[in-house]
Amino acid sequence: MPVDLHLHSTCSDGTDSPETVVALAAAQGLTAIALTDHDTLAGIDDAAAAASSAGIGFIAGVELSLQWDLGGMHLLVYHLGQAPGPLQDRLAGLQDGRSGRNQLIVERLVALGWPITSDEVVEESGGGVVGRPHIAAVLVRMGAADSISDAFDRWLAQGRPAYVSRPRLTPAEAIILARRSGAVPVLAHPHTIGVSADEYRTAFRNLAELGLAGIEAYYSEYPEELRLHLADIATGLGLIATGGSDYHGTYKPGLSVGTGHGDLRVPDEVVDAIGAVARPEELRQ
């Protein structure tokens, strides 16, 4: 059966809470799933909780954006418990760099003329992480923008007018971390890290070379063929070929838990392999 190692809920950048994303998991018929908020485990306890009442399998998780000159590139760690840890500790950082630059940003845009405010920013992220897609939102409805999408393009992407940089922790420091707190990290949708076909295996080999575990191959924008020579380049490679959808309820439109634009598939042997590499508490650093 499949499973979804790539989900976002209201504790971050998502719509959905983390109840609701374990329910449609559940009925997509999914055996396991992975919450993975950005730069937050603070949806980790619910969604454990109604994972266990639905029968299904959890991986505690987090989505982290890294320092990386040729393009984007997130970092997906997983098992990594609430508990206090290395990485643990540096999310607090990161979350605060976050803020800092959410409010950058809406003074930038008052200075271009569009009257947001903080407030209702906040309001739109539930009371989650802020992230720029609530902005973005918040963009649309005041008519700066018609989607999400072109939030980003007009005002928030990087070069745009009302961009604003972040801390961030480098690939070497974020995969030592995660390894020192007993988790497993893995490369998100590896095509936005900016480097030709060609370049992919030797960036591929140098991340594990720093300890990376493994490769989101099978990911909702790529058609079959790019998945399955992903997953062949991550075996090749000694690592784990993972994946999942990137689900963010109607913040990226046309996605669905477990099934992405309704042809991904990824196989419930990647949990036990994952599982595999992740250290019990009492072993880690």
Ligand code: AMP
Second form
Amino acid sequence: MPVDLHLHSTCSDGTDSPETVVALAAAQGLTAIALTDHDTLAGIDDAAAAASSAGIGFIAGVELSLQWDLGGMHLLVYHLGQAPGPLQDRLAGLQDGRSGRNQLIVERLVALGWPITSDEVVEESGGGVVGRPHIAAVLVRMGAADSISDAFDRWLAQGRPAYVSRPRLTPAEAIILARRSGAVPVLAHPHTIGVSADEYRTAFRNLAELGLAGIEAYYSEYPEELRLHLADIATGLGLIATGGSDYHGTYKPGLSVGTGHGDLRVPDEVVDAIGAVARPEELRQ
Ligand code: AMP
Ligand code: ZN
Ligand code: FE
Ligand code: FE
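For comparison with the form predicted alone, please write out the form predicted together with ligand AMP.
All chains and molecules follow, beginning with the one already shown.
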């Protein structure tokens, strides 16, 4: 039975609560999920309780954006406990970095003639970690863009007029902190890192030397051949081929929990493979 190890909730930039995300997973017949909100573990307790009631497996996760000049490198970190730890202790700082960045984006948009306020953005976020999709949603409402993705294309994406970066961990910092926390670092959606397909193997090997444990091969946006190709490279390097939909509710229209655009199927063996790499709390340094 399939699983989905890349899901966002209202605790970051998804539009469904953790409980609703679990209910959608259960309705799809998934046997396990991971909640992977950006920079926060706030949804983990509610999602774990809901998953337990629904009788499906649950992995606590988080997604981090890393400092990487060639493109967007995101890291999924699985089995990250909520107790203080080397990586857990950095999450609050990453959230603070977002607040300053978001304020600067708002100021740029005002200067560009779109009278958006931080209060509106925070209200759109519903109180969780605020991300650019929330700003995008406000821009759509005020007529500055036709859709969330149009708001990124016009204003918010890297290189566009209201883009502002934020403090991020480097790949080495994040991977090492994740491992020291007993957790399992996996490279998310590798197409965004900005290397050509024939450089994937080298890029993954360099990250594996830092302690990377897996590659997100089974991703919604990929044709089946690319999923299998990435899985093949991953296993050839001794890495786990993981996968997930990157479901965000209405902020990423057209995606469903479990099935992505309809053709995604993440094999459940991945769950045990990830679990075998996680180190229980008592064994951590
Ligand atoms: P942030 O972490 O606040 O910088 O926002 C990053 C999030 O914005 C990503 O995780 C995606 O959910 C979303 N995102 C990034 N680029 C785009 C895009 N071009 N279209 C739609 N959503 C995007
Ligand atoms: Zn997101
Ligand atoms: Fe991502
Ligand atoms: Fe994501």
